[in-house]
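Next up is one chain by itself, shown in structure tokens, the form predicted alone.
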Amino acid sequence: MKPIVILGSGLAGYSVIRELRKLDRDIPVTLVTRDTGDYYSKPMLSNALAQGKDAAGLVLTRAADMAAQLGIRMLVETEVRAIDRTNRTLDTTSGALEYDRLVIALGADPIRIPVQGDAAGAVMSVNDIADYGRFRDLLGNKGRIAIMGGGLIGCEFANDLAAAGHAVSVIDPGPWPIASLMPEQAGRQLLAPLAALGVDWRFGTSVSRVDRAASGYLLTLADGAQLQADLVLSAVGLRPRITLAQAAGLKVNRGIAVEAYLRSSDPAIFALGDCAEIEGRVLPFVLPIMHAARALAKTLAGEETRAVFPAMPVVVKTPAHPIAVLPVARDAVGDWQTLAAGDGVKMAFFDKLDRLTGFTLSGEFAGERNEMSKRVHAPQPA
């Protein structure tokens, strides 16, 4: 019997297997991953430093133990070079592999903004535990860290690094922190609490050059300003990994295009997690991944099940000023309204029919996310 093959050992891949094993202990499953296959919490990467955790300390379960617990075959440090959809086989660096159904959960790659300078190649990204290990090794006792990007991940790293005693500069072309998710009033409330930790904000500009200096690096910004840093971290966003799917002839847009059952344009191939675009939406957060994994596991076990997403607030890990956001679509029509303000802000987004469809809670109001979620107008399945 050909196995179900899962590509990727992140939260999405492992969650599908865990949910499937609750329903069926016997169906053969093979997991293929290009890394070690050790299980860890990826969201912990951006707040592990202040907790004193190195890369090894982030591992929750070793790959061999995961394989034994879940009753699966695992191919680690294995690259998938091509998908043969006609014969349902994979060309991998560990040999040919047949599949009955294929689940692509390959995640996303860091977006790399082109910069000039003789140290442009030294700009780091932290997208997995191996990246974090390299970053932690290089960090050592270095004091000055420049972060390219003031979005969710950039702000989480800024809080973590500053809390650990590092001087942090955040450079972003946007007008305020986490501008893609939060309205201005909420975003600007993050400025002072992180500045109090030692974060230097540089908005409305970007990094043009990174050059080697006598000590560390010299960054030249688009507005002509310069600053010194011992390490430069890029956190400008992620791009879904679609190359393998695209080469196989699957429909792709921003991510691998799938419908509500997580099925791609090939009925034997599914996708979820950061690499997937579910009914036109890329949902790169923990809660959507968990909901998608439960639905897909049922489908793989023989019960066709749509992925239905309730209100799923995103918790931003900035302890200096806690934030919970229920994002709204960039093209959403409506208005942000302030419901309360104080040491933080409570804001809701109302669509053109005056329905509450999103919210931002910060500071003293961040703990109200469950209450606010209950007030959200949930879109009905088509």
Contents of the next structure:
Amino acid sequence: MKPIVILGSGLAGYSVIRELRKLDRDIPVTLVTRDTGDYYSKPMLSNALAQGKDAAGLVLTRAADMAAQLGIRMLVETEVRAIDRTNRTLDTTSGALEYDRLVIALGADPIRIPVQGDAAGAVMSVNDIADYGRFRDLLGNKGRIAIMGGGLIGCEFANDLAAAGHAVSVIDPGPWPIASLMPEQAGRQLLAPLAALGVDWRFGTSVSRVDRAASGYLLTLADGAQLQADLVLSAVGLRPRITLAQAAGLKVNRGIAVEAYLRSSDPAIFALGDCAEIEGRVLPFVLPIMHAARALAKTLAGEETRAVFPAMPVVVKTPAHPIAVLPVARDAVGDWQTLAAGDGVKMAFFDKLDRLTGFTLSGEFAGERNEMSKRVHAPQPA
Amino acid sequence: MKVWQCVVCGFIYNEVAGMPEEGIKPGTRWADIPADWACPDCGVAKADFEMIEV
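Please move on to the form predicted in complex with the partner chain, as the form predicted alone is already shown.
Every chain and every other molecule in the complex is listed next, the one we just looked at coming first.
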């Protein structure tokens, strides 16, 4: 019997297998990954420094133990070159591999904003555990870190690096922290607590040049300002990995296009996680992955199941000022209202029918995430 | 008394310590935590925790 083949050993790939094994111990499963296959928690990458964890310390379960626990075959450090859909066969760097059904869970690549300068290539991103290992090695006891991007990941790294004793600058063309997810009054709550840790905020500008300096790098910003840094970290967002699917002729938009059952334009091929676009939406962060994995596992086990997404608040791991946010769509019509303010804010978004469809909880209110989620109007359409 | 770990973010719940800041008293067994409780670090549901050996 040909196996179900899963591409990718991140949270999406492993969650599908874990959920499938709760339903069926016997169906053959092969996991193909270009990484080592060690299981780790990606959200910890931006919170590990202050805890003194190196890359090895982030591994929750070694690849061989995952394979044994889950009863799967594993092809590690293996790249998939092409999908032959007619013969349901993968061309991989470890040889040909037949599949019965294929699950693409390849994740996303960091977006890189082009910058000028003779050290533009030295700008780093941390998107997986190997990146984290290199980043931590290079970091050493270097003092000054410049972070390109003041979104969720940029702010988490800023908090983590500052708490670990580094001097951090955050450069972002937007108007306030995490502006894509949070209204102004909530985003600004982060400014003072992180500044108190030593974070130097630079909003409304971007990095134009990175050049080598006598020690470290000299950054030139679009507004003409210059600053010194020993290490430059880029955290400006992710782009779904679609090239393999695209080359195989699958329908892709921003991500690999799938419907509510996570099925692509080929009925034998599914996708979930950061590489997927589910009914037109790319759903980032961890909670959508858990819901999608559960539904897909049922479908793979023989019970066709739609992925249904409830209110999925995002937790921003900034211990200096914790935040939980249920974002609303960019084009949502309605108003943010402040329900309470103190050491932080409690804000809710009401749509034009006065229904609560989003919220932002910061500081002392961050712990009210579950209560607020229960007040959210109806499950959000997938 | 057992120790549980969130499989998504690595957060650890120790039954001996409980989580007083979340309103869960020391000594609260995993089974007695409400089903709608979610990981305080990453927000995943109680069902996604796994027990780990200590």
